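A lone chain, given as structure tokens: the form predicted alone.
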Amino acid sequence: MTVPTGFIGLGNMGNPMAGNVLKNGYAMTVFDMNRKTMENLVAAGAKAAASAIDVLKQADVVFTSLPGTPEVEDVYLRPGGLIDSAKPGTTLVDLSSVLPSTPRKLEAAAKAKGLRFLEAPVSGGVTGARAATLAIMVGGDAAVLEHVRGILRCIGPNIHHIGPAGAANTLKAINNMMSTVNACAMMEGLVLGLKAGLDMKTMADVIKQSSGNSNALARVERALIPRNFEPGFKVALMNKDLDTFNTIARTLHVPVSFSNLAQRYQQTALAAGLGEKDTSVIFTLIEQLAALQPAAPAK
């Protein structure tokens, strides 16, 4: 018998994650402010809730996947929110990427109400969410992780207990900083090659076999050659995650440089109205700065 499960927040990441839990036979209740995002899950057998609080009435384990710190703290901590309204014994798992201070607040408030709480930010993007191959970073009580490990395994096989609440979101911020710095460096290199007359696919194929290889090169055939910049991972969200990284760095007095350089590109993309595009769209900004005429999309 599976645990009655709820899912709140069904965006680009939340929807496929909830779908993969549902595919594994869990009784699922879902809610999102945008009711259209619930339709495919309801068609697959999930129950639509009228509100986030309605999810709590029908689930023993509730997952949230929300845009950032303000939304998470509002949904959990406001009067009449999730922590106020959940029945004792409920397990709340936040999959969002937030400031490390947020899960610390939520865990303390949840324990005071007789609830269990975990932070569990994920990495792997929309592709990983759809394929159920996400890496999951967990912060909080290890015993609570064991209670929900079976459900988490539905969204990704690589589940890591990082430490106490806040530890997982610290590591998530580090990961995303390294990912976007890597991607920006890769895109700068490719634009230089293109302006020098080199072929993009040839460059990518050779670099994959060389010391410059990285996961960022997967963007070449997925996004850069076809010029497909639909998310993916949105510029606005990466900018938020770099804010988180830089906030942690300031708090701990760690001098950082590359995160600030990468964030300049995110800020430029936001200023250009590209916040809802995939972070790969930064490639087009580098082309413009280099006065490089973009190639036609590959058919």
Ligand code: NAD
Given for the second form:
Amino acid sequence: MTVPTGFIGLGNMGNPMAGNVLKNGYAMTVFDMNRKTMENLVAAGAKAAASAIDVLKQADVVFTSLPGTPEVEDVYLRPGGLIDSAKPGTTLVDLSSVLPSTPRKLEAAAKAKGLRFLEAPVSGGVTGARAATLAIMVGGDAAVLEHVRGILRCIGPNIHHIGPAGAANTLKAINNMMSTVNACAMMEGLVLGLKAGLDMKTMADVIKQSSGNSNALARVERALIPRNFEPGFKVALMNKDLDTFNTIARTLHVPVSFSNLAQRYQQTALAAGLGEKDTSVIFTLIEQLAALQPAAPAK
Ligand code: NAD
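So the form predicted alone is up there; where is the form predicted in complex with this ligand?
Following is the full complex, with the preceding chain placed first.
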């Protein structure tokens, strides 16, 4: 039997994740402050709520997929927010990428009210969210994970219990640091190759079979050749994830380097007003630094 489920935050990730849960037969109530994001889900059978709190009236398990710590802490912890208003026994699962201190606070506040809480940041991008192939990193009580495992299974097959609240967002920040460092290094390499007269697709095809291969090369055909920089994963969100990584590093006195180099590019993109573009837009900034004339987008 499926439990009534709610979803708050229906952006690039939340929308396809909610859609996949809905497709698996769960009664679904949705809310996003941008009402347009609810339309396709309502057309597919979800119920639109008037507010985040309204979702609680309809659902026993409520997921959130919000930009970051400020939004998550506001939605959960403000007076009259999710934790104040949920009926005892409700399970709240935050899929957002946030500071590890956030799930620790939310779990304690939720338990004090007789609620269940899990952090469950995800990885795999919008492509993985649409295909229901996300990796899900879970922090919190293992028993709560078992309670919602069936629903999580609708958004991704790789569900990992990492440890207590905060552990999953620590791992998520490490993953995103590594993924963006790979991507920035890949884009610097390709710009150098283009300036040397090499062909972008040839470079990508050969490096995919060589020791420089990484997931970052998937951007070549998805974003760089068509020059499609719509998100995807927004620069502002990656900048936030590098802030998280650097905050953890400072707290633990780990002298990290590469996250700072990658964050210089995110900061440059933010300064250029590109915060809402996909992180692949950094390619255009590297082109400018190299005084490389951009190629016309492929047809
Ligand atoms: P997004 O900006 O596309 O979506 C966020 C949604 O939250 C928006 O629709 C916004 O209107 C809504 N929202 C904001 N504040 C709200 C509030 N108070 N109440 C209700 N709705 C509110 O972001 P996204 O790319 O979907 O990312 C969501 C989370 O997932 C972030 O923490 C991000 O870091 C993480 N993430 C993103 C990706 C990716 O590839 N995009 C991959 C893995 C993890």
